[in-house]
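The chain that follows stands alone, in the form predicted on its own, written as structure tokens.
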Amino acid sequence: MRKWRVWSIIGVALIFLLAGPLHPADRPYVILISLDGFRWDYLQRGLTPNLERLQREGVSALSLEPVFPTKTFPNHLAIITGMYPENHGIIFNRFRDPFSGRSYSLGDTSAVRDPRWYWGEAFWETAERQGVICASYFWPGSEMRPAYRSPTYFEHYEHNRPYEVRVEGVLKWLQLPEAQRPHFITLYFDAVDSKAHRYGTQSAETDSAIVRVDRMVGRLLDGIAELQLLDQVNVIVVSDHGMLDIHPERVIYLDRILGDTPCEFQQRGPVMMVQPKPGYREEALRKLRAAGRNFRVFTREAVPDYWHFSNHPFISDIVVVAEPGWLLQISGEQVRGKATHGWDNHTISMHGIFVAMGPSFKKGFKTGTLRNIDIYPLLCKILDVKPRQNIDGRLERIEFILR
């Protein structure tokens, strides 16, 4: 009996030991790469041998569903916080606080570093609090101040910094002494989004950008192999949204529809927010709904539940969403570029990619569409980090891709 008790105690101790937090030396590494605007079907163009390697040797999703609106900053924050924009705070690339009059813009260095705009907790914040060193070679929100809201290592965004320099920067972090080495790293490339905006999704320029970012993925994999870390590093490649070609004749001018009804407008393109002056809301709604062809009109309270775009106080009283391929504009403003994004996140052309390879992932595994808000809990699972409890992402929708 005494011997049985001794072995029982040892067994329980082993269970707690095995279930406890990972020792830093046993914790894997994760590199999360964002290819801005890389539409789900670009992988089918035969231009991406390195991403195809990830597909063969790891996990590949049919597509990655973004959040609404399908814009760059809202989706990068959704990926890294596991929250919808109405909860993480960044509802558009550019928007205004109607109470203070302050504005947020992705091109405003002061604004993007101001923590007042970021209501969600980024994964690097969660992880660093639990002893996991993190790094970011560009990611929206990674430059926040105070310092405890940023990764241990990060680079201030520089749009024209050579892609090779970015890859080398990540590899240098992986060569730091083990006690100083980050176990989570982000990396960002804009080329595919930039070229498609300017030249269209079917252009030679966009194809060249696809080839370029694929080569950077290959360069990174080669560098990891040279460091003999391939069996320890998980590489996850995602995109924030897709892209759709536009046409100058498919433009709806909301100010012409509203006429002399006094309103303020925010955003242009696939989505526009309209804030009528006090006392004019019903009049504005009546005019917009009467003219509603190729666009839909919602009060903030009645925005469809599946968009999760009602609860943020900076959202205007009226939200207008164009049908895919149509744009909402104000008279006198020129439509720029040949493609854009921002429409309903259930539109397949707005979907991005998810491919991943490494010791934590199944091999040669294909799955259907994944949701980008589920990446945060996935990162927590891989790196043995306890997630925040107020997130929208759900581990049970994505953990089946892990070994």
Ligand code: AMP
The other form holds:
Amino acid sequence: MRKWRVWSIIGVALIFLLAGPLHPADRPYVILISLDGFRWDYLQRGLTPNLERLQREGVSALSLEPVFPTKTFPNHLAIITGMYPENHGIIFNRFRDPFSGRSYSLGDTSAVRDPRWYWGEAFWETAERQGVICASYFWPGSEMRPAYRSPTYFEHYEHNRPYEVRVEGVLKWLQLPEAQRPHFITLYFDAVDSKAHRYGTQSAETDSAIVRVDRMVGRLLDGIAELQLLDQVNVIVVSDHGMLDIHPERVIYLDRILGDTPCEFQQRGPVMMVQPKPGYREEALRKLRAAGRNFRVFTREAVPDYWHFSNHPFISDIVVVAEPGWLLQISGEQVRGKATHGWDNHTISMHGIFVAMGPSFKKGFKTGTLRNIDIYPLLCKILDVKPRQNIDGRLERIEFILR
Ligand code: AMP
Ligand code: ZN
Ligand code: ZN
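Following the display of the form predicted on its own, present the structure of the form predicted together with this ligand.
Then the entire complex follows, led off by the chain already shown.
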């Protein structure tokens, strides 16, 4: 009788074990690397042996479609929350709350750590609530207070921190005792974006930055191999957006077009938000539409559906978007740099990369364009975390890349 009982308890426990959630010892690891501004076609320059290894031994997409506007912070938050900027809150790298007068800026340490701007839930927050330890060696939104909104381990952003030190930091986390070891780690490198802004997409400087970040991926893979963790660690390499060369003669001065119609302007470059003073909306729209060459004019309610750029209360009444390669400016302000990004997210030059390798991914699998908002549900699937239900990303659009 007693024996029978013991066996039935063991049997039931076994059924639960087999059908239930991933056993902690079986949960893989994920390292999510962002190579800022790494355009989809840079992988075809023959400069990236390590990323090519990832493509060969794992999954690679033709491109990764960013969200609009194709800027760094809106896209890193879209990747990590699975939400469009109108829902996760970070609509630009810098923007103003017209109700309180406060401003958010990627360079403002206190704003960047202030949770009031972030309306989405980052993957690390979802995961840690479910007992999965996370770490971040830089990611927009990772330094937030209170502590439960940030990963257990994170570093405060330091633009000039040597890349080798960052890789070493990630490898150190992977060497922690299992009970303290993070299962999800982010890593970030800016060089490809920074050099292309300054020298253009075809420059030798951009090429060396591509080589440099590819070497960091190689260094990380070597480190993981040395730790004998290659069969447990998934490495996902993405970029937030692409890049396009600009020309000093392709500049549109919106203040000249609007003349004496009183308006406030936010943003410069590929996108500009125009807020006419009360009573001047129609006049501003009329003038902009009459002049409309090389740019498009929308009321915030009527931007293209696929931008999902209407609902956020800080978006101005009028959104102007230049044609790719063209810039919106205010007279007297200087146009800097040789290349930029921010345009329509359906423009192929704004697309980034997605390559991934590891135990959870198919091998030598090539696919078409993936969307960056689908990465959050993908991470949830890989790490056996229950996703938030209010997200924009869809697992169905991406899970076929998994084994
Ligand atoms: P963008 O203006 O869209 O090209 O933004 C790229 C810049 O964002 C990089 O050159 C970095 O200086 C900055 N950046 C990236 N990640 C962070 C971060 N976590 N905190 C602060 N700044 C960042
Ligand atoms: Zn960027
Ligand atoms: Zn940039």
